[in-house]
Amino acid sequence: MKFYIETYGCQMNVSDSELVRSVLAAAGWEEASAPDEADLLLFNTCSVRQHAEDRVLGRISNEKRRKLERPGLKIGVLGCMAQRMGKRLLEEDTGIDFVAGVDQYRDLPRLLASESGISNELDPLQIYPGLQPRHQDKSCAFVTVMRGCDNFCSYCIVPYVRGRERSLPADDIYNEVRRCGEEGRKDVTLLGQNVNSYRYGDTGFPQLLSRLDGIDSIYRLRFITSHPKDLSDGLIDVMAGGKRICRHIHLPLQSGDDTVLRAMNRNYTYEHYRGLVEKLRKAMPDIAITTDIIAGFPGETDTMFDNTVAAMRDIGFDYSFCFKYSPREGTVAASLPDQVPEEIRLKRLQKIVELQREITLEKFKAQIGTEIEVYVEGWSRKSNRQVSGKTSDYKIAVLSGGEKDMGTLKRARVVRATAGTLICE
């Protein structure tokens, strides 16, 4: 029997899909190379924005028609959508055979053998101890260090679908990162909804990061995501003194206006955030800072939005992931008054996207003529004579190379730049 899994959403979902692969392989399943070859089709889903859910529902609708030709085909929904609306999906005529939430992956073999369609008997706060993920990327790896979130930002569905914070044992994380390096995955990214909140016994995140920095089998160590309210001086010191810790931090701002930040329940001001940026750049002048920005949050006026635009210009992020506000059923923000009309949200989104593209292009062009170190991860999409990889500060670079360069560190000089790529030789 063969399975095929499609993954939507964040890196945490990518990591969860690797856990699912491990569970199914242990139960005797084989992974198919394409959906048409599969007896079991799985959708690992995201609920952060409505668009993500709509994409999955559209795919399932297409596969529902294929089930008429293959009566034995099973379709399952995993992850955040399963957690948020699993019973509703099963009650509607969607073609879905079963759902399993983010803490129920170990139960998949039993669920596949049953007719219930839903898994609801397990501890809802799993950390999957002892389960080694089947990493798919040959050069890089995601390693989950904690699951869940306690922050309850007013717009965010994550605490409701992924539960409260719980951290994995530090020894397990150390062994998994070392294993990744020994298997050739030299660029490792630590994952958590808020890695700054990691705590296992006496080990906090700065102590964990410092310990992992000593693993000789890896070249680079990254982490996402950091919450500004919990970013400590101790973590900044560890980053600055690290041998393998990358010169990059993803630090979501969300808004540059304090009134909006309070409504979002972010628990920091723009002044506090700006102070963190100054500390980071003082400790590491070459650090890249990326962020998330939401346009059109309920109650956001033109002046409040202008404050966000000004903040983007003031800080000069290397890159921003920009989104228009998406109401999520069950969150506080969904019931707030003064919801911003869709056309205004879209207009504001377009403005910050264009602004960030200008800033990013300036950042990339500033590296022309400099020498950089690239970790080669694969082939360039445009040429079979070029390879592609990332710099320590999380920029995509392409340079001439071949198969022998995969998984290695290469020195290169930047000769051109676009708003998304450093062209090197």
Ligand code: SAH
The other form holds:
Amino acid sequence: MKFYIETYGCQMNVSDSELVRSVLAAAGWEEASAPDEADLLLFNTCSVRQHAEDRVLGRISNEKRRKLERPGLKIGVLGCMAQRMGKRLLEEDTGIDFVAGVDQYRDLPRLLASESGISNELDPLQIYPGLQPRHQDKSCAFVTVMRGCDNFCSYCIVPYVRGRERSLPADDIYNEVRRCGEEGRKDVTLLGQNVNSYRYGDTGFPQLLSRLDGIDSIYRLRFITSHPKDLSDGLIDVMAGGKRICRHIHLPLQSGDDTVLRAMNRNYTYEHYRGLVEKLRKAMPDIAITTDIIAGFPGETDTMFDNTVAAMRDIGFDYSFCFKYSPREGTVAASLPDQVPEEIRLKRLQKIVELQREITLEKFKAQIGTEIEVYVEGWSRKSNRQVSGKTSDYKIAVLSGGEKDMGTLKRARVVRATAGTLICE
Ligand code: SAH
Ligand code: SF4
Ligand code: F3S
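Having looked at the form predicted alone, could you now put up the form predicted together with the ligand?
After this comes the whole thing, all chains and molecules, with the earlier chain placed first.
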């Protein structure tokens, strides 16, 4: 019997799908390389914005036709939508046979043996002990260090669908990172909704990072996502002194306006955030800072939005993931009075996307003529004599090379740049 899994949403879902593969493999399932070879179709879903949910529902309604050609085919929904609306999905005529929530993947074999069903209790202790993820990428790996989120930013569904924060044992993480390196995955990204609030016993995030930095089998260590309110001086020191820790931090700002930040329940001001950026750049002049920005949060006036635009110029992020606010049922922000009309949200989004494109292009162009180090991950999309990979500061680079360069560090000189790629020699 074969399964096929499609993953949506953030890296946490990518990582969870690797756990699901492991559960299914242990139960005797093989992975299909295409949906039409599968006896079981799984969708690991995201609820963070309406658009994410609509996309996967569209996909499922397309795929359910396969049931006519392939009797016995089962469709299952995993992840954050299973959590948020699992019961509704089963009741409506969606073609979905079962749903399994984020803390119930060990229950999959039982669910598959029954006719249909639902298993989506949140389990505040679930960390999947002893379950080794089946990493999919040949050269890079995600390693989950904590699950859940306690921050309750007022716009965000994640704390409701992912439950409370819990950290994995530091020793287990150490062993997993070492194993990744030994298997050739030398670029490891630690994952958590809020990694810098990691705590297991006496080990906080800076201590964990510092310990993992000593693992010889890996070249590079990254982590996402950091919350500005928990970014400590201790963490900055560990990053600056690290041997393998990358020169990159993803630090979501969300808004450059203090009134909006307060309404978002972010627990910092723009000034505080600006101070963090200064500290980071002072300790590591070559650090890349990337962020997330939401346009059109309820109550955001033109002036407040202008503060975000000014902040983006002021800081000069290497990259920003920009989103249009999407109301999520059950969150505080969804019931705030002054929802911003869709056209305005869209116009604001377009403005910051364009602004960021210009800034990113400048940042990439500034590296022309410099020598960089690239971890080669695969073939370049354009040519079979060129390979591509990432720099320590999280920029995609292409350079000439071949099979023997995969999974190695290469030095190269940047000769040209676009707003997304460093072209090297
Ligand atoms: N834990 C991470 C990631 C959260 S989801 C963090 O705190 O940074 C990734 C991004 O999606 C968020 O940073 C935010 O910018 C965006 N986001 C979350 N909820 C949203 C919503 N309702 N509408 C629009 N964007 C949203
Ligand atoms: Fe959502 Fe905020 Fe938690 Fe990030 S920190 S997952 S934005 S509630
Ligand atoms: Fe989406 Fe769930 Fe991640 S809502 S962003 S897949 S935690």
